[in-house]
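One chain comes next, on its own, written out as structure tokens in the form predicted on its own.
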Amino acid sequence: MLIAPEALIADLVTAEDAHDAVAACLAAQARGAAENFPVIRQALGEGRQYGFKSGIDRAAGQMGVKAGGYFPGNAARGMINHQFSVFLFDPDSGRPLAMVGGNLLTALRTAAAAAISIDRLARPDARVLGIVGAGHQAGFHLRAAARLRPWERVIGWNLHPEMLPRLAAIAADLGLPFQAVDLPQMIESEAIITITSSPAASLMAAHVRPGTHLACMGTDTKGKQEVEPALVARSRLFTDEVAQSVSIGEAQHAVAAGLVRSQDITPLGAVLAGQAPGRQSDQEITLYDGTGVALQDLAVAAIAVARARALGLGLTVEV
């Protein structure tokens, strides 16, 4: 079994790798060649979340599980709040193949999924990007979105506005003007990424104008809520995994209120595979509920393992 620790991942997997891997596994899901297993998620109190996401991609020959969660007290420990490890197994024998540091991989694959949704669902003329949230993953989302669209400016909001200068610095590095705004000003956006761990809605229907694309990417668990149910109900809905969207994703509250049905939600993979249409008018609001699926973690972890083996990196142990 190969152990590829977190310290190696930045040299093994690029953002472009993550984009290609996420797009491929979303399409594989739509074709029925890959599936995610039910998520196990447990609240530990004080905002901490711990759980497991697992799945199998028969087309790619990948099977495994990601373990970890969200620990908001980690800043005081000098660590990021998201802590994950990915374990890969041989899908035929069950033999363990690798243990891979999953923190950077999670940020890369989450940002890649949001960017793919923007690329396929936002209006072609979208030029103003809004970001709700300024935590660790927000910068990855800004960079991923900037690789695919010629944005003219970026606007951002965070519950703790003192965190926004970090996002502004990344925008400056990308050559993009950045403005910190109040939530009502998000209505100026033509695409919005929400990347928070909020249990109460921040973005309201009044903050979003017709024709906007939303990528709701924050921590998914029971009770999570980044946008109000009325906005979800007003949108044409897409997701990575319908079962997760209605149980732990952004659609859960709208479904519970009877505003949305699971059959109203289209897998983004079906759009990528040519099985379903994407945006159908310049005026409709599209919403991608990125719940974060195991298949994406396995896909990027497999890249890390293949590169580590090719370069002679990591630690190999007998199991």
The other form holds:
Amino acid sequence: MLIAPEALIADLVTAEDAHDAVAACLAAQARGAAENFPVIRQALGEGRQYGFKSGIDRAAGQMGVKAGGYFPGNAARGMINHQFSVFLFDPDSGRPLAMVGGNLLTALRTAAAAAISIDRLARPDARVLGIVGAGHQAGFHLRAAARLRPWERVIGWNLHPEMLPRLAAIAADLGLPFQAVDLPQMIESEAIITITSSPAASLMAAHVRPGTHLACMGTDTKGKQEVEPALVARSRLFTDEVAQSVSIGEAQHAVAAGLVRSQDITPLGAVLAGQAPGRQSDQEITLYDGTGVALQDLAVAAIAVARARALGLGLTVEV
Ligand code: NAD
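Previous: the form predicted on its own; requested now: the form predicted together with nicotinamide-adenine-dinucleotide:
Every component of the complex follows; first up is the chain already shown.
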């Protein structure tokens, strides 16, 4: 069994790797070659969440689980709030193959999924990118979205405005003008990424113009919410995994209110595989409910393991 600790990951997996791996996973799901198993997620109190996401990609020969969660007290202790480890197993024998640090991998795969949704579903002429959120994930999302589309400017809102300068610095690094705005000004955006840990909607229907694409990435647990249900209901909906979208994703609230049904939500993989249409008009709002799936975690972890083995990095132990 190979142990690839967190400190090694940045040298093993790039954002481009994550993009390709996530796109391949979504398509494998659409072909029926891969599946995510039901998520276990427990609230520990004080905003802490602990759980497991697992799955199998038969085509890629990957099986495993990502364990960990969200611990909002970490930032004050100099750690990031997410703490994850990915465990890979041999799908034939069940033997453990690897334990891989999952923090950077989570940020890379989540940002890649948001960016792929923007690339496939935003209008071709979208030039203004909005970001709601300015925590650890937000910068990765900005970088991933900037890699795929020619933005002219970026606007950002965060409940805690003191966090926005960090996002502004990343925009500057990318050569993009950045402006901190109030939520109503989000209406200037043609694509909006939401990536907060909010328990209540911030982005309202009145903040979004027709034709916008929304990549809603923050809601990955029961009880979180970033977007007004009426806006979800007004949008053409896409997701990484329908079962997660209606139970732990952004759509959970619109579903509970009877505004949306699971059959209204299209897997993004079906669009990538050419099985379903994406955006159907310049005026419709498209919304990608990115709930975060195990298959993407396994795919990026498998890249880390293959590179570590090739480079002789990590620690090999007999189990
Ligand atoms: P973080 O703790 O670094 O940042 C939290 C962000 O949420 C900050 O912008 C903060 O200002 C904002 N926020 C906190 N409380 C809020 C409130 N009440 N209302 C509005 N905004 C609020 O977290 P992060 O690592 O950037 O992750 C952000 C969110 O994304 C978390 O909810 C996390 O669980 C989720 N996430 C989802 C996936 C996925 O696959 N979908 C993957 C990773 C993280």
